[in-house]
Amino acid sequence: MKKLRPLPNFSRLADWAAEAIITIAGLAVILTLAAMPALMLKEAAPLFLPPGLKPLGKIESPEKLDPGQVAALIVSADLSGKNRAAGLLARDGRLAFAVPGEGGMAFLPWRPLTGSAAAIRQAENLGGGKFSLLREDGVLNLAQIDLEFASDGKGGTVVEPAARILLEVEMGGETAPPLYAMLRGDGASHQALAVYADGTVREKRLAPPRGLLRRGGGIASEREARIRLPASLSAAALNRSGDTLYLGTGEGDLIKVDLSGDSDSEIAWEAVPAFPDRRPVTALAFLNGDYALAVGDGLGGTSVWFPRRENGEFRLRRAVAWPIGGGAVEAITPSLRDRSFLSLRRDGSLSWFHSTTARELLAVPARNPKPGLLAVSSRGDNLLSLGSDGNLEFQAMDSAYPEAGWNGFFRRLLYEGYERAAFVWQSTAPESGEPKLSLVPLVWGSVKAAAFAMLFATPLALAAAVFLSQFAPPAWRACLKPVVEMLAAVPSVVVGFLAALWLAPLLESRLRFFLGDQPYDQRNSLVIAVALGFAVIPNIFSLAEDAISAVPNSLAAAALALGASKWQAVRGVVLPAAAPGIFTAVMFGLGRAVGETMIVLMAAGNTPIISLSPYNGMRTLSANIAVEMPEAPVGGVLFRTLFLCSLLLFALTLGINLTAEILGHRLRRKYGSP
């Protein structure tokens, strides 16, 4: 007889499958919750990484040139950052280019640029490949020097250098050529400025040729002024718009020359003693944005100055300074991308500063061979230096995010044009603007919105919970509790819409009579208190009512039996026994208020300010993420800052929940709750 197999145990199989599914789902939820802050931390962490310089290699120049024989360096890199090219402009007017070749960097033959026997005294990089060149004979040239990258058709890259003189202006004085001369302008018109040793400032404005025959043009107007110099000139800098000139003297003075206005207006100037110890000003340079001035002195100190409003007038004042040392500052090389700049001292030490955050990003000690000239690429990611041995060295500049860091996010900073240091959030700025990324106003806005909402919602929610659980008839409780809880299902966008378009104008019309001339924003903290409080009330009410109803009736009955009134029994017995649940309900509502987005986005005014007034608006962390997200390029400083905002919001809500759990546990232990 054939023996039958036993049927499989389907019940055990089902148990095993259910256990596996539940385990996998639970682990997936836990891992997802852990991955969220991990992802936010991963994206925000680079904001706090230190900058660095990475050597990329050296290039032997075609001649062992002394840095004193070189007027300027040119550096360029393609978008990938893998291909770089360099240029040398010698003082005798010749150009040489180092471009990528099969065996590394190869120098192309020297080529003439100026076509003059007069040596180049001064060269200034104007950006965009343009250079202002002052020759020994007093002639000022505007040169265009480009290093363009192109494909060679074989998967490689070739560099096509081009150089030409665009403009030539005679700026020689009657007895001596100028000490400093600069060219500014575009294709329509140009401005030539010369400064002479006796304090004479001469400006020439040139008009372009007109018509098909290109006739006319030349000098359109000319003016000059004589400045009474406190001491001999030692440095000069002109902004890109050509309306402000700064001069430094050998006895520590800064002279501001106002060149704004037309050719008929006078050239105004004022002198400011920069250093009480009269140490000389050795280097000047305008930072990106043409407002702040970087100043190097004879003791190796570096500072940043800009005009600040005092008693209704703008005065040139020092904004930030760094320690002295290393010998006189020989050169200041600003970045064309942000407010950072390099300061080169006489002993060869190099410092990398950021003006806005007052940070020294990097300090490079003196080394041999000592760098003599510096050039930074237009994107601020490549540094080219000419050493005392006559060779060129490429370095990759990893500035990380100089606008960020602890200083940029959480310290009070003095921004350009501001009267005093402040916490400011202004991520969108005009071209060459100064980003302001303080998170303090956003954290303040989140706390303020939640605090006003809780002041409004907590008394109402708790009063309703006590009434329905202890005083209302059972039929009322069965009817009203579901109605209040259903309010939590109202979309927050609807609440925000009503608050912004109906409640805000209504409150303004009712309060305007009592406020008088007091400043009042229509979308303010009072509107947020009502609107956000309305969204929070159902959560607090539901949990608090459940906690109060869970108190055994025997406790209240015992109090009533001892002669207590109904309210005395509730106040002295029921509420203390329900305190852990009530506290948890309030903290849950607080966490909901802190994380709310749509209501504060629509009804708070989105003004990132720090104010205690209930008549002002605010911007919260959550609303800021929603507002700024479309403007944040992937990988940029704003992109990562928004991840930091989300991380702060996560930490804030996590802290609230942990506090609720810890204090709730202590209350349960104190009052004997399970």
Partner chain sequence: MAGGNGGFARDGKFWITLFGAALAFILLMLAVPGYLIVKNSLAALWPAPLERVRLRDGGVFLGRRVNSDLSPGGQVRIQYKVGNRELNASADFRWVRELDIAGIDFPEQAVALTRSENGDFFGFWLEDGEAGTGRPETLALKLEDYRRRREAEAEPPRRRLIELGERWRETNLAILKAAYPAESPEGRRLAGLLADEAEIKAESERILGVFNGIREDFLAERETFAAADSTRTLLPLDFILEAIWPNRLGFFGRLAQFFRNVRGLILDYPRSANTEGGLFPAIFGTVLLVFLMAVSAFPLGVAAGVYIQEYAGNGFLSRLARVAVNNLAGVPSIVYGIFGLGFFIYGVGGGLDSLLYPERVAAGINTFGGGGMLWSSLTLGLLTLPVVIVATAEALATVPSEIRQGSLALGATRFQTLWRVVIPLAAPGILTGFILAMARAAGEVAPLMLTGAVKSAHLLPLDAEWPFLHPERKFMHLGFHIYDMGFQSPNVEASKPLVYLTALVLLILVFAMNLAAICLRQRLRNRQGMKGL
The other form holds:
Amino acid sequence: MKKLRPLPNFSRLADWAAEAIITIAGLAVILTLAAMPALMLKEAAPLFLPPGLKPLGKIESPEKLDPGQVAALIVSADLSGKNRAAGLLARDGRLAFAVPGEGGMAFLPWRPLTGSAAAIRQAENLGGGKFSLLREDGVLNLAQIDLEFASDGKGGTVVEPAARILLEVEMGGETAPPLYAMLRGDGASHQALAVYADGTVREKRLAPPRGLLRRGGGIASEREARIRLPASLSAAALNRSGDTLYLGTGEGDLIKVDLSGDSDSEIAWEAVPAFPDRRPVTALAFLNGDYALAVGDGLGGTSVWFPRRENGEFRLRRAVAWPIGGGAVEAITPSLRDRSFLSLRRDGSLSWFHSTTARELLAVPARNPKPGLLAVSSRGDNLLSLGSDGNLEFQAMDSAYPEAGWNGFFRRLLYEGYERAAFVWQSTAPESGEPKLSLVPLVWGSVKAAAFAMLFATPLALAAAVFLSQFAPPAWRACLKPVVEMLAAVPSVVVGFLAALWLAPLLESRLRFFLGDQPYDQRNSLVIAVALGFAVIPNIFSLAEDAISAVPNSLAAAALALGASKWQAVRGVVLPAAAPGIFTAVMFGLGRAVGETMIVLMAAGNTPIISLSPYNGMRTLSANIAVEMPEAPVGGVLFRTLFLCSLLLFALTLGINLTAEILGHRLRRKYGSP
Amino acid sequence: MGDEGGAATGEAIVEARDLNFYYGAKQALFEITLAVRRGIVTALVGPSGCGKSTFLRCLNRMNDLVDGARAVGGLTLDGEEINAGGRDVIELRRRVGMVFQKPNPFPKSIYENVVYGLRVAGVRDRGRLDAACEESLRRAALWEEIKDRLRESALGLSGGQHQRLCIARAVAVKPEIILMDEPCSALDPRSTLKIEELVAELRGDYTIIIVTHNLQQAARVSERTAFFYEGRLVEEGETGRLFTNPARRETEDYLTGRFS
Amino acid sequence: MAGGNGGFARDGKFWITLFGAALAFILLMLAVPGYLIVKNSLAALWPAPLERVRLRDGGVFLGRRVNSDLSPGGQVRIQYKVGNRELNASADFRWVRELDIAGIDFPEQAVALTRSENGDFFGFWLEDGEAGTGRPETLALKLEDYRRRREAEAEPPRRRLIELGERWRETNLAILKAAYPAESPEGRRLAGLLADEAEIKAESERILGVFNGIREDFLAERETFAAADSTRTLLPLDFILEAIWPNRLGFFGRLAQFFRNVRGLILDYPRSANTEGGLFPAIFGTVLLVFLMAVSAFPLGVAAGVYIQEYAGNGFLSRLARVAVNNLAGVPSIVYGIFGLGFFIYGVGGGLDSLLYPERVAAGINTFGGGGMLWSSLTLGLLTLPVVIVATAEALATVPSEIRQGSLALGATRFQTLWRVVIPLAAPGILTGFILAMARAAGEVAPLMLTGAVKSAHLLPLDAEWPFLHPERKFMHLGFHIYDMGFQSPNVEASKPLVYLTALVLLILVFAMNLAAICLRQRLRNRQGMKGL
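Moving on from the form predicted alone, please list the structure of the form predicted in complex with its partner chain.
And the full complex, kicking off with our chain again.
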């Protein structure tokens, strides 16, 4: 017989190749699976980053203007945030612009702002390049000052500043020009408001301009009110829509003037003593959203106020306050993007506050030269300040999701207009609504749904498992066990729709009789208990039945031989021996219940509330992701928060499963059968 | 220790020189020096855990499958070092076949079981495979019983037939040595007898090393016997002499059943 | 069991009975959904007779009985499908109390029309617009003739318009590509494409004009119908998809109609905002999804399982890998969905788009960077991977080590041992685990909501158009369909029958896969046990 040849190279090569392919495939798969939490972490982590202010550089101004001589700063940045431009509106009506050019920023020569010759007393940035200017002679101007970025055709950017007056309105009073005056309105109609030292508040509504009206044209209506001032006025703020005016006095009063209503209705007002120690109100500003008011006082303290419901009425109440110090608050500059704002004090220190989460995001200590005037770009990414030395400085602002973070997600917060602090999830707020991102109602929802489901499923599944394993004829086991396991094959979307469209109405019609007028949601925790329980029962049953059947017959036989009944043997010997397996089974069921999405999405009502009542529903972490994700703008705060929800869910289910395994092992070693 | 003279002589085909073997940190074989002679049946005996199986598995490097297994010392087949770095294990296992304690036929047909070793070696010629199958089954004294059932599953055979099938399978590859690790311990007495007859027939064409805890079996089938105890080779020599007149105290104690 | 002192408590009969009742209750729970779904599905497909119900208050309507129950006050109420959405203020169904019914009859002339808009119509056909309802055969002939003519005259321009529409889309994309980046258009080529575009537009407009004219003519062909309360309405023949006279059908007639309905369910496209029609695209999408998912998950899952069990050894890392894979099987499916969204769609898809179609990205068009069949099947494949890996590893572990050793001792390489002996032995376990994982994934909806399932897709991901498989297209899916129809639909009542039917089809699919797994396992076990290879 011939001897065998040595193994052909082909087979050896195949062996080596097979090992290589399998190893690569195996590692690739495992790495991809491991990438899951990594990706979620990457998307969610920025939510917790602290905000930052990064100095970007100074611009030497050729004519060093003292901040007192400057009415307003204008700052603008392009889409990338990397190219910036600045403007200075001096009180004497001159404009200076600093634009990017060869070798950095360059100052363009001063140019006048057309309009009346009187000096500018107040300037207010209305956004979109519009400014409301009050001149010393009582004339109100609406000015358009633009710093538009354009491509220079060579890959760089160039800025062409433009400025003009759009509107002029006479607001001079009988005796003196107004202390404060503001213009509001869109392109069609405008509203001019003036506040005089004697407490008179005068409102003029202007008809839509045709062409470019120059002087006081087309006053459609006028109204006036005389406020009894408890002390002299020290600050004023009018909101964007022009329907609410707040005034502050030198003795710590806040006066709310209601300008809503048409030109025939009366102007109502109400004074509230804000500070028991009667320290003066030195700065007022509306926060983004036009509802909350930031108040700076003479001792350097900052607070946020808004109307809250109290005994059925809305009253102006303080929501949050930060400590005093640093001298009087000189200016409050709100962000145009979120509920944060800057508070600048006399000593030059700056605080960046966020009202919803009641935090100080950043504290910038006083330094030389002191910043005297501030302006924030419309996209909230650039801060321009004019120092006491007359130079301009840019800083990059990164507020980094202030409404998120530990506070935003897990603390009880007092939201605008709410009666008291609460845990609220309400992501679909309107355009300027306050985002409410508390995860507590969602976690509560997951817990409640799982708890109800386990209460329903565990006794049933365990009882059935014990019965089938120990008390039923053996033939039943072979036949019925696969049948119960078939329950697991029913897709959860089918269970969910049956629960919502059949079970929920049925339950409601039957229970209404007993419950009468009690508040009752059709899709509630009882429905979830049955539906989610249905999905979880086969898992618990299967594992528990395996565990109980795995207990060696010898144990029960020993008990029986000693005269115990079958029931006593099972209860006293078999079940304790199977306890580790039963425990593991229940835990795996719990893990499944926590992670289930479709059933809760369809049958739980999807309202994120915190309640113990079985008659209302809930929204779970999983359902939340499914419902919110399709509409969430990529990279935004909601998007990232949903990744955080996913991470939480992942950690939760992983934790439950690992606990089940580890504890199962330990229990098995301690109590398991030999 | 070695012993010359006696009825069965032949050149050494496998030689161990001061062979030490470790499972991780635990040492299982101590300074084994033993020469196995060609063409005869050598029995390895000793109490449980004495290292005889370990030594056996060194010869076809099946110990490689265990994590942390390590051999230190000389072990040669036909003069070539078995544990040398570049040594082709596949080649070695073709030359040194093995029959296991628990019969392990593959869940394939009888035919496919027997020709398995040839197939993995790359033999595809049907004629060659058929011839090898018949010859191996004949040598294993199984041909007449199952020649009509070659395409049926091997799992349908009886226990004794399983082991003979495994022997046929090992023989088909034409090894020089056949290692047998307690091949009869899972079988009934009748099958055991058949296997022992088979061993007697295969001797001469093959060198057989058989590990057994059954002293009577060792006496029946082997020409030379080696006695292992606690990882050491205590005594080795011609079977008849070793059983009737052991040179060492431990050997005598074991043979007389003082410990087992 | 021994009785005697303390017998009852000792025997625990109470508890045993209770536990038995628990098992019975669970089995009942399984029966209830099955019963409901089958009952409602059959009711939706079986052509029930049309009842003319006269109410005591004088009202009258034609309807098909759908349901009955006890109202909260304890009276029997019956639910009818009354159709005629445009005449009934969009209410397809109505409940009447049994007491309020004065009389019911089954007029033979009552016709049920299936329409392409506004759902079903129940009424009488007035031939030549006058009383004296016409003969069914006449209407059937009219419809046939109408369709034949439409096919001959209106189809060709319609098809040409669709073709032109496709070419328009392609040309636009090509223009985007040629005109990108903004600063360097490829002069001549762009000019050529723009010319193409103009040409397509011109021809489209011309044909559209012709087509609209034809269509108007066809739509003008109408017949008069009357509802039960004698309200008349003119219905264009174009809208009538099927006309049957249910009260004239004998049992076999009904059976035939039943099978026609089943056929329609499987082969037709949905109509009327997913409240009527068939499930073809959803069935197709689900099956294709499962297939693609299987193709991606099987080789990778088995390879990874083989790696973990056979090649990875027992070091810390490989034990960690095992634990990780084991636990990943328990991670909720929505987490996989969000990973699919972040990694596949925005990550890989976005990257592919930036690489291959930067001009489309600049115009805001997503090709791979949005949801689609490809990403959905990969995401679901990922979902099933841990289960397949674990099933493979466990199946491999059950192969006795002496079989492995036997093979190695005969001089086989590791791979030969795996390929020839170990994997065939483990195959039943591997395949069973694989198919069960697929069956589970076929019913998953949550990840699909994020990765590409949509309520309505007019193009299939696999069709006769090159390159035949369009993995970037969005698709319809049975499970998603159930969710969408049941919860996002403006007319949930009307969608209900179709929801039940969709659930039935999905259940059949899932159970078929489960059954296939069990049969396959049985067969493979038999093959190995009894016969040779």
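The structure presented is a predicted model; accordingly, all values stated were derived computationally and were not measured. If you superpose the two forms and keep the largest set of C-alpha atoms that fall within 1.5 Å, you have the rigid core. Numbering follows the first chain given and starts at 1.
Comparing the forms between these two forms on their rigid core, the Cα displacement of residue 68 stays under 2 Å.
Once the rigid core is overlaid between these two forms, residue 35 counts among the residues whose Cα shifts by 2 Å or more. Once you line up the core between these two forms, the Cα of residue 26 ends up 2 Å or more from where it was.
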